[in-house]
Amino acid sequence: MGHLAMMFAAVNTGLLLKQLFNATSAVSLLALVAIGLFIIFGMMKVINMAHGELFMLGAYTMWWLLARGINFWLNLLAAALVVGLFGVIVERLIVQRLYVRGDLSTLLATFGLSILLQRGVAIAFGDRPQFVTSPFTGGPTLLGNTYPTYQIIATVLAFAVIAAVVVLFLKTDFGLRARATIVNPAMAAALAVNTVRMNALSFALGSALAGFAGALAAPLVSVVPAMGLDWVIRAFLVVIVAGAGSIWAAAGGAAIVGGWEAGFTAIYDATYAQITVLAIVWALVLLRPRGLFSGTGRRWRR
């Protein structure tokens, strides 16, 4: 009986560790996408409905370059650069002309852009799923469960990029100007901060994070034109849960949404997981309409 109890405890511990690992991996990628969306919303108050398609473009960039023999790790950087540059073009040609109006123009314009990008990619590459081969096979085994090497590395890379973004906003001159623009654009402009340039750079950074996340996730998911829809919905839920507090708030919101969804999916079903996430968000909107982390009084500051 003692031997059976030990085996049962080991199995339970192994399953718990595996579920925790999957949840951490899901949270890391979701946090990347959500922080990119969070930066754009925090800086410009623009609800970018095409943010999921930026994630999709990153995944397709990885697939397209990899099919031509380009190194996988270089493709991660290329995806971030390509999508970041595309974000600059979108900001200059579309968003910059509309966001000062203070109405729903940017929401409608970016929604139209998302449809255009989806159909454009479908026409160019087809609706058939594309698959990106992981640069690693197998992985370490612990308590009877295998942990894929690439998934481990992708999780570590995602958290490393998130940490770099936090350092960028809290420890650099760029971050100081960006936070000043976010808190009070008029005052920042009076203090010689080029707010137009800061908006463009922030939109580019948010886009690059989405593109990098898409490229990083490509070996873990099917690459299809509509793949960004699920990610942008979850990213918006993160922003709703977190509120406009700080990048740390966005990371906390991603932990709540992504962690709960991954954990519930492991126990029951993905559909029920999404339903419960929506229920949690609905309850939080009623109880904390400005977000779970919005009452700290430390908006975008250390």
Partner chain sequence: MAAVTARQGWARVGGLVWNARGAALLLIGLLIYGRLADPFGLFIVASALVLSLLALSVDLQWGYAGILNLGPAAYLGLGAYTYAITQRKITAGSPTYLAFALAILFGIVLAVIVAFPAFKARTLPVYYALITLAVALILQRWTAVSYDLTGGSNGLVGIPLPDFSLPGLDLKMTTAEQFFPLASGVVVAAYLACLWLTRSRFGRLLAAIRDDEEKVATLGYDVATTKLIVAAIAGALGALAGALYAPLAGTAHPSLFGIAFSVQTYVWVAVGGQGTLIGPILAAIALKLLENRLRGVSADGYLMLLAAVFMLVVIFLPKGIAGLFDAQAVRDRFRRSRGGPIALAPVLERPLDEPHG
Second form
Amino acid sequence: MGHLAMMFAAVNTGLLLKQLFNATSAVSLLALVAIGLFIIFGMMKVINMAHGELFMLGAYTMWWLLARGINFWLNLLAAALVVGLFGVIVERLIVQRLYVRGDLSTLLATFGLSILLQRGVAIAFGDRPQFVTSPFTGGPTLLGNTYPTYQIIATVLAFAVIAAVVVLFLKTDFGLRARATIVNPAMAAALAVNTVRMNALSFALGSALAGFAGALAAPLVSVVPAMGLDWVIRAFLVVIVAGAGSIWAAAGGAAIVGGWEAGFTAIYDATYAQITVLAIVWALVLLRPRGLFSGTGRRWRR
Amino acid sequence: MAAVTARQGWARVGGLVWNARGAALLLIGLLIYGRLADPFGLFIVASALVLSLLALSVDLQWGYAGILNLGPAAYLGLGAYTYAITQRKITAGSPTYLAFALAILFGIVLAVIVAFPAFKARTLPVYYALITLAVALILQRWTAVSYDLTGGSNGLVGIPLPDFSLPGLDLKMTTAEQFFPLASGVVVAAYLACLWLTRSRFGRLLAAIRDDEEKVATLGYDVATTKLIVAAIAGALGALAGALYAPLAGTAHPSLFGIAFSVQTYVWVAVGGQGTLIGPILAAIALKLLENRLRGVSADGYLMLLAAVFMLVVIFLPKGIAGLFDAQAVRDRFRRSRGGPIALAPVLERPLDEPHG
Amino acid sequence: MADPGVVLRTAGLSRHFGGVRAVDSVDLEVRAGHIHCIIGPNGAGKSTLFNVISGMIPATAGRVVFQEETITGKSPQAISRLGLVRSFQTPRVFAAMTVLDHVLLASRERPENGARRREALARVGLLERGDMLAGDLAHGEKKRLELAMALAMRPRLILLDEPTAGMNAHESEAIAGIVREAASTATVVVIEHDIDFVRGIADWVTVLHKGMVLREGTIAEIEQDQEVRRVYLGDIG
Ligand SMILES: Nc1ncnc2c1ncn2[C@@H]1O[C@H](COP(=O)(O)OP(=O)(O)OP(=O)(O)O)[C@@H](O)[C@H]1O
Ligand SMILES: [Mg+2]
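Would you mind generating the form predicted together with its partner chain now that we have the form predicted alone?
Complete assembly follows, chain above in first position.
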């Protein structure tokens, strides 16, 4: 009897650990996407509904290049570059044009763009899932569960890139101006921050992060044209829950939204996981309309 | 000076009567079409009419209150499934009044639940657009996996036509052709109701909110409740569309919640002109007939086309194609670009205006 | 306990923006029936004070009492319904709505009986402009329309943020008349830079500087005050 209980406990700990790992991995990717979104939203107050499709384009860039025999790690960079560049084009052609109207046009236009991109990719490559093989197979085993090497590396890499973005924001001139713009656009303009250039840069950076995240996630998720929708919803939920105050908030929100969804999926079901996430966001918005991490005076602490 | 208000009042009534006459013309035209057209054409126009209720719901929100519900299809699906499930499982064989009533009730309840934090808690404006999109997506997934209730991804088939029989009065529909006058009547009635609403003091309040809601709040109005009311009305309209669509199509399917329906609705409203009410209805009929011509194009291709048209309209024609024919709108475009009823309402209301003084 | 003659009172009212103390521990008392002017150099925190009192931005600290009722934390519409209304420094009108419709919205009258809104329009001299779109009005007329909206609400207390900004002397004189007339039925707090205007209407003057109350008194006392002069001259020089 005692023996059985011990075995049971061991199995549970192993499972728990494995699920914790899965959740961490999901959160790291979500945080990457959400931070990209946060930069664009926070800096420009532009709601880019096509952000999920940028993620999707990153994944397809990875798949397409990989199928042509190009090195996986190079493709990660290529995806960031390609999607970042695409973001610049979108900013020039659409966002900048509508920015001055100051109404819902940008949201609507990027919503249209998201459908356009999604269906365009569907026409080009079909709706069936594309498989992206990761550069590693197998992985270490712990308490009876295998931890895929690639998933470990992807998680670490995601956190590393997040850290790099944080450093960029806290230690560089660009970051200083960006933070000023986020906290007080009028003030930043008065301090002679070149807003046009800042906007283009932040849009490029946000897009590149989405593209990179998509490429990084490609071996872990099913790559289909409609994959972006889930991610843009999650990422915006993160921003709503956390508040648009700081990068830390985006990371914290990702932990809540992504962590809950991954955990609930593991113990019950994916659809109900998403339903509960919506319910949680609904309740949190009622309790903290401005976001969990937007307590006054605690923004952008160095 | 009292004459000014009286005449103004008459001008407003005149505008409404004219529009009622326009609506009557539309109704007569539709009914004549109903006599002449082949069954397939009838089906196409009937579904355009039913779905144009959804377009009205979007127009009320986007065109008049300035709020974006990106998942209007959520209400379409909700209404359709409510009708289908009520008819098949609860009131099979008896009149359909309960099915319609429940659909509308659920539409209002869902709309209020979804919109409540958006407007009452004053969170980020993107919340409403996003949560509506998410709710539609989740409902689509949920219906696809809930086999017992919704038939899962196969959907529900064999949904009966409505039966409005009263004791001693047989009003049971037996053919799809009989559905057409019903759809026409409901749409024209809904159009007139929306017209009345947007021309009333409530409509003026909406126009003001859209322009500067902070200022409206300092005038003592409850902006949040006003928006919530609009969302609820829109929810009712959307669910009504669904409850009519299910018997027309004969099926209820998870794709009713899908993004294709939402995007299509937005295209109709954008092309027809947001804040015009009649524009989206006409656009729905025209584009639905056009879609039927484009049968050769793939569904993906068609959706892509819609998305492209939508983007172009949003970017270059903020008032829709209809805006091209509106002199005031054109003048406004040269002055300051702002869409919809703010510019349109005064034009429509002043056909009989007296000279100043 | 509380002085019945005081309509509006703030106690330790503060509003900070990050490190900027826009309003810093302001104690203000506005007496019933007075025209109470608030003056101070640019950036003194005058508009922010109005924003906090009218509930448009939350206070960092302190409280606002209006007619014996604490209104800190109340929503703008709730405060407005209590009879405390305001105008804005840069006029906020609904560009595509007619002038008449503005006052209609403010007065909540039915369109048929327009006594209140016609009265309000007449008081600011915009009666002939009734059918014009507000967006087509001249700047001074927009400011007067804002005033008409405030009057049409039959308020107990009106906060006017620079009602004469951008007007010539002649127009300012007309506004002074309107404000004086409004004061017969309500208490009025006016932010103004134009010292001639203030001299013509003020029963009491508060000088705000760097978010704090620098001086209070009659206009004669204020004009004599060395400190006030220094602040204003320092501001210019
Ligand atoms: N929303 C805001 N965010 C950050 N700082 C603000 C904000 N509003 C006002 N301030 C700052 O608060 C201070 C006071 O501004 P306020 O507009 O109240 O001055 P004012 O006395 O009305 O000036 P003016 O005579 O120019 O109208 C200024 O330093 C201003 O920059
Ligand atoms: Mg000011």
